[in-house]
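Only one chain is given next, in C-alpha cells, and it is the form predicted alone.
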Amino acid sequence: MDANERRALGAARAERFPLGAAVRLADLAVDPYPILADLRTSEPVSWVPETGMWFVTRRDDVLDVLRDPERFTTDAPSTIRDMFGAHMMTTEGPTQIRYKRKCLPPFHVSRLAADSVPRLRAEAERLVEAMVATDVRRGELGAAVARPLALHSVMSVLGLPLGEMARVNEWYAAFASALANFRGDPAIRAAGKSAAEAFAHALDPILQALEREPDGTLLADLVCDHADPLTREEIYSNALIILFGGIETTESMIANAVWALLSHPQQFERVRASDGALDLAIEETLRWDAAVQSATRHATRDVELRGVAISEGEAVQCMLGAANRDPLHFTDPDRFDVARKNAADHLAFAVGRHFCLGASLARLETRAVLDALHARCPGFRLDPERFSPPYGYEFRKPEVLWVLWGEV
C-alpha cells in the first residue's frame, strides 16, 4: 500500500468511525471510562488513527479475541517484543506453553502460601513501620511501600540479590517508558533497550552463582534445568517479562486499591468491619480501575469482528478497563461496590493462555499492605492537600500517593 493508498484509507476509516477518530491518549490517560462507554455503545470496534489501532470495548469481544490464537496472535512484531524478546507473553503455542510452564511452579497458590505469604506480609509491615517512622502523620505510599514491596517480592521470586534493588529499579523505569513509548521515539526505545542488555549483561554471574548453589528460586530453577533447558537468551526475555509484570502491575494494583477504598470510605468501613470482606473488596478495585487497561493483539489473517473487517497484521487492542465496566455484564458498573459478587469476572489480569502468571502473588502483596495499614495506621486517608487520583492510558495508576493516619 503506497502513501495515498494509506490515507485513503486512514480517511474513509475516520469517516466511518468518528468517535475512535476523536480518541486522544492524553483524555484517555486523564479518564478513559467515558470514552470507551461510548465506544462501547456506538462503536465497539473502532478504529483509532491516535495508535493506529483497534479498539475492541465490549467484554463478548474482548474474551472472543484473547481465547482466540489462531486468528489473534502475540506473536508479532511490537514494542515489549522489542523491547525484551521472545517470551511467553509474544509467543504463541508450544513455546509459549514451555516458557509459562517452567516459570510457572514459584506463582501456584500452595508454593505462594508456603514461601512467600510469611515474607510479604512482615516485609510489608516492615515499609509501613518505616514511613511512620519517618513522619507521624503523613506518608506517599507509592514510593514508600508500593513499589519496594513490589521490588522486594518479585526479585525474591526469581533470585536476584535484593542487594541490586535500586539498580532494577532504574532498568524499571526505562523499561516502563519504553513500553508507553507510543509515538515511537527514538531515545526512549533506545534507553529501554539498553536497560534490557545492562539486565541480561548483570544476570550472568547471577546465573552462574546459582548453578553452583541453587537456593529454590524461579532463576535457579531454570539455570539448573538440565532435562530440558531453556537458552541463556530465553531466561533472559522470561525474566525481563517476569520482572516488569511483577513490578508495574503490583505496584500499580496496591496503589489503585488504596485509592478506590479511601476515595470511598464508607464502603471502606464495610469491608473494615466484616471478616473476609477485604478480598472481595480487592476483587471489585481490580474491575473498577484496572492497573492494566489493554492486551493487544495481532490479526493473523483478515478477520471480521462485529461486521468489521480488520486486515492481517494489523494491531488489535483489547480494552480492558472498558471490558471490566460493561453493563451487559457488571449492574451499574461505574459504581464502586465492595460487595458485588460477579466483581472477580473482570478481566484486569487478561484471560485465555496470556493470563498473567503473578495475578495470585499480586493480590497476596495488596492484601498484606492493606493489613499492615490498618494494623499500624488507624485512621489511614487520603490526604485532600494532595489529591493524585490515578492516571495513564496502558498503565494506570495514581502518580503519587499521599495518605494521612492519626485522628482527624
The other form holds:
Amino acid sequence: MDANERRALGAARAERFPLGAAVRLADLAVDPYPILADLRTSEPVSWVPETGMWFVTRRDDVLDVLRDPERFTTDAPSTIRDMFGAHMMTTEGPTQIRYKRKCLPPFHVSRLAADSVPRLRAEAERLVEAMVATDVRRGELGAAVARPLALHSVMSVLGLPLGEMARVNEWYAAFASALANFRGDPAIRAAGKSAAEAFAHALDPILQALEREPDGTLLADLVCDHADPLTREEIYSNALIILFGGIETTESMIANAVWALLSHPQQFERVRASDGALDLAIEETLRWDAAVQSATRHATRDVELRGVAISEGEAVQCMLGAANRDPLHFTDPDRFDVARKNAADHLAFAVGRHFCLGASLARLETRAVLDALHARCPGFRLDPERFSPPYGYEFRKPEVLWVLWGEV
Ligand code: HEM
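Switching forms now, from the form predicted alone to the form predicted together with protoporphyrin IX containing FE (HEM), please provide the structure.
All chains and molecules follow, beginning with the one already shown.
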C-alpha cells in the first residue's frame, strides 16, 4: 500500500469510527473508563489512529480474540520479541505449550504455598517494618514495599541470587524504556538489547552453579531437565519474560489494590479481617482498575470481528480494563463492590493460552502486603496531602502511594 492509499484508508476509517479517531492516549491515561464505555457501546471494534491499532472493548469479543490463536496471534514482529527473543509470550502452538509447561510448576498455587508463601510473607513484613522504622507515621508504599517485594518474589521463584537485585532493577529500567520506545530511538533500543545481553551473560555462571547444586527453583529445574531440555537461549528468553512480567505489573497490582481499598474505607473495614472476603475484594480491585489494561494480538489473515474487516498483520488491542467493566457481565460495573459475587470473572490476567503465568504469585504478594500493613500499621489510610490516583493507558498504577497510619 503506498502513502496515498494509506491516507485514504485512514480517512475512511476515521469517518467510520469517529469515537476511535477522537481517542487521545493522554486522556485514557488519566481516566480510561468513560472513553472505553463509549467505545464499548457504540464502536465495540474501533480503529484508533493514535495507536495504529484496533481496540476491542466488549468482554465477549475480547474472549473470542484471546481464545483464537489461529486468527489472532502473538507470534508476530514486536518489540518484546526483538528485546527478549522467542519465548512463551511471542510464540504459539506446540512451542508455546512446551515453554509454558516447563515454566509453570513453581508458579502453581500448591507449589507456591509450600515453597514461597512463608518467605514472601516474612519479606512483606520485613519491608513494612523497615518503612515504619524510617518514619513513624507515613510512608511511600510503592518504593518501600511493593517494588522490592515484587523483585524479591520473582527472583526467588526463578532462582536468581537476591544480591543481584540492584542490577536486575537497572536492567528492568532499560527494558521498560525499550518497550516504550514507540518512536524507535536506536539508542534506547540498543540500551535494552545490551541489558538483555548482560542478563544472559550474568545468567551463565548462575545456571552452571544450579546444575551442580539444584535448589528446587525454576532455573534449577530447567537446567537439570534432561528429557527434552530447553536450550540456553530458550532459558534466557523465557527467564527474561518472566522477570520482566513479574516486576512492575505486581508492584502496580499491589499499589492499585491498596489504593482501591483505601479509597473505599467502609468496604475495606468490612472485609479486612475475613480471609475469603479479603481475597474476593482483591479480585474486585483487579476488575475495577487492572494494572495491565490491554493484550495485543495480530491478525493471521484477513478476518472479520463484529462485522468489522481487519487486515492480515494488523494489531488488535484487547482492552482488558474495558472488558472488566462490561455491563453485560458485571452489574453496575463502575461501582467498586468488595462483595461482588462474580468479581473473579475479570480478565486482568487475560485468558487462554497466554493467561498470566504469575497470577497466583501476584495475588499472594498482594495479600501478604495487606496483611502486613494490617498487623504493623494500625489505621493505615491514604495520605490526603499526597494524593496520586492510578495513571496510565497500557500499564496503570499510582506514580507514588503515600499512606499514613496511627492516630488520626
Ligand atoms: C509474579 C508476577 C508475574 C509474573 C511472573 C508474570 C509473568 C507473565 C508471563 C510469563 C506471561 C506470559 C504468559 C504466556 O504467554 O503464556 C504473562 C502474561 C500476562 N500477565 Fe503476568 N506476570 C505477573 C504478574 C502480573 C500481574 C500483576 C498482572 C496484572 C494485574 C499481569 C498481567 C498479565 C497479562 C494480562 C498477561 C497476558 C498478556 C497477553 O495475553 O498478551 N501479570 N505474565
